[in-house]
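Taking the form predicted on its own, here's one chain by itself in structure tokens.
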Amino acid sequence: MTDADAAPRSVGVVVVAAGSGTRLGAAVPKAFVRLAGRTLLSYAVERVVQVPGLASVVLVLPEGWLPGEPGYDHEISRHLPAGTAFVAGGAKRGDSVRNGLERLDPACDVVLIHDAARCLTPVSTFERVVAAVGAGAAGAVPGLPVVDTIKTVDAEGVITGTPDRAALRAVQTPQGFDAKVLRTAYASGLSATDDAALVELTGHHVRVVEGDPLAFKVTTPEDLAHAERIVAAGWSP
């Protein structure tokens, strides 16, 4: 079966949007920062709901920013399908993902974990990840070739190595997984910097599929300005 032929029965998406956005220097959590008059989260959700086979969506939001609480942006709800679940985030990203998984429909075959800060990620990127998992991969993440030369250094800043950049990828989200594989990884008690690394620690292989420059993460004011230029130039989902 090829990736193009894959057709999983159902897809669940956990949108992680509980970060504080300290490096962005905003007065609100990052997901609620405005980009051309709309929150980053509303842009992200607009893409998520176009994922083929979508059956369940969970938004992981900061405390005080859930529906019915003062900070919530009701513009977001306009894009959401019926049955969307909301849950507060945890102390760390892994805790937030775990909270989201607990609210996701357990019947979903494929689970995507997506950072709301990657708010301009094209639907085609989601499709590639879903197709790879549907074709049998335990996990799949989008990634781009690394164009800079990378150095490893020691505690003193002395260069200790120069990895071959041909074998390096800068990974993005959504990160997608077979649902049973991801749930088992989160039940393992292990911890990692991202979902793919956690799944790798449990002995599974994770594929890298083609990423997209538009899937960059809005982290700094410069990133936000870059996103504003893209939207102003006529970007559309």
Contents of the next structure:
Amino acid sequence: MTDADAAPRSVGVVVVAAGSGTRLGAAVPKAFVRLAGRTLLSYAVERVVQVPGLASVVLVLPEGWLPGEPGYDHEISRHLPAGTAFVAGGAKRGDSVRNGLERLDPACDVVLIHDAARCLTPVSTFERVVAAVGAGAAGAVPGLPVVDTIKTVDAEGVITGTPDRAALRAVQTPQGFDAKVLRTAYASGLSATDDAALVELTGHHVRVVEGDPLAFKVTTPEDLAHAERIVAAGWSP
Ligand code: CTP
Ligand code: MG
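Mind giving me the form predicted in complex with cytidine-5'-triphosphate (CTP), seeing as the form predicted on its own was just shown?
Entire complex below, previous chain first.
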């Protein structure tokens, strides 16, 4: 059986959009910055609702930007399925994921965690992640080969090693997991830099599936300009 033949599962998606966007330096939280007139969050949500097997969506938003609050982006309501849950984020990304997981429908057996800042991630990337978890992987994340040579360095900047590039991947989101595995990882008290690393620490194998250059993260003003050029060139999901 190939990944593509996997039985459909009940998929829940947590979109983390509660960061402040310090490196972008805009006047509003990053997810609410506009790209050709629409928020980054609305582009992300437009893609999320096309995920195969989608049963539940949780949006993790900054305080002041939730439904009924002054910052709420009414544009996203057009796209969202009934029953979408909203929750305020926490101080760190991991806290925001945890808050989102707590609100996710417990009936979902596959969970995707997605950065709103990766607002142009194509639906096909979501599909590959869902297919891999549906086929039995504990976790699956999109990744791209690394083009630069990567060096490890010490505190003085002296190179300590040159990892084999063939064994490196730059990973993106959505990161997808068996729901029980991810919930157990978040209950473990361990901490890690991303959800995949947390799951790895609890002893599970996480697979890398093919990523997409369009799943890049808007981090700096240059990234936003890149996204603007892509949208201006007529990119559509
Ligand atoms: N995020 C979140 N809650 C946080 C921090 C980050 O929900 N406390 C989300 C962001 O909204 C973003 C994703 O996690 O969609 C990836 O984080 P990053 O790109 O680092 O966004 P920011 O933390 O907002 O940006 P910066 O680090 O430049 O402040
Ligand atoms: Mg950050």
